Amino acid sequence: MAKNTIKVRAKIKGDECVVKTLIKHPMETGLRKDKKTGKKIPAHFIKEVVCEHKGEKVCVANWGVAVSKNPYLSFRFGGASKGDQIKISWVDNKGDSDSKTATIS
């Protein structure tokens, strides 16, 4: 299990609660080749990234190959209140994973 790897900010705005992450991960296609020896490097990715509020789902999001180094994810729910806690956490294709509790502030 990888640690420390989300960061996390959560604020109510409006009647909504805004969420903003960003995940420490190399996300490699398996498509690049290393400089030095010529050889691909292996397929490195998160497949998935969860957020629950209250226990209930309120983003999933299913991520491939596509995405970035160091991805950045930000959305919005409803039906929170400050002091409410959100859990992110995220699986990837090699079995890594991490998770983060946050405060809504």
Contents of the next structure:
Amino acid sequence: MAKNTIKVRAKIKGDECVVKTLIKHPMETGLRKDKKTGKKIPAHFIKEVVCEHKGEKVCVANWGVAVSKNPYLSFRFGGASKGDQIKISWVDNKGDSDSKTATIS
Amino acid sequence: MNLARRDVLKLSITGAALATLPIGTLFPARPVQAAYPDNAFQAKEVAKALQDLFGTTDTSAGAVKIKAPDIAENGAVVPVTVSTGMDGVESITILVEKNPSPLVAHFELGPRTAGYVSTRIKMGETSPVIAVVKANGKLHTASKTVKVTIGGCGG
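Can you give me the structure for the form predicted together with its partner chain, which would complement the form predicted alone we have just seen?
First the chain shown before, then all remaining chains and molecules of the complex.
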């Protein structure tokens, strides 16, 4: 399991909670070639990112290989208040995963 | 679609397939959760990807806003923001027409989530970026052409 790959900022703005996430991940497409060996670098990408608030999934992202390296994700949802916890977790195509819980400020 | 997916997974017994399998099978009743749309992500055309994802290609131009640069210097990192003022948004999908596989990302949104996502995507060449918003069971779409000077899918 990967460690410390997720950075989360969650802030209340008006009546919405704005979540910004950065994940550290290579996001290999499987189309790129290794310059030295000429062999294709196998695909390695995040397939799914799940964002939970109070046990409810507020956003589930299904990603393909065309999401940039070290992906950024931002979204907004209502019904949250300061001090609530949100949980972000991801799974990639090799079965690796990580999750992080953050407090809304 | 579920049956087809199961067959595909059975056939391809790779570590990745096995690892992602329990997510779909253990919690079939989760409200926002759909199985990972493998077929749609492998589709080579926009229409095929939409067909696999939504079961229809019937879309109408709608109140969907795409914020993306007119010219992207680096195709490997193109910031894209999709937003809509519509209520009842169920999902937001981002496609790049001329990428090897057009489907880039598909976001399933909960009932409390606003019609807004922002992310960064790769683009192989100059191409229209297409956003599809599913709201109240209907597909609304918008597109914006982004010029790419250096592709993001090479070495």
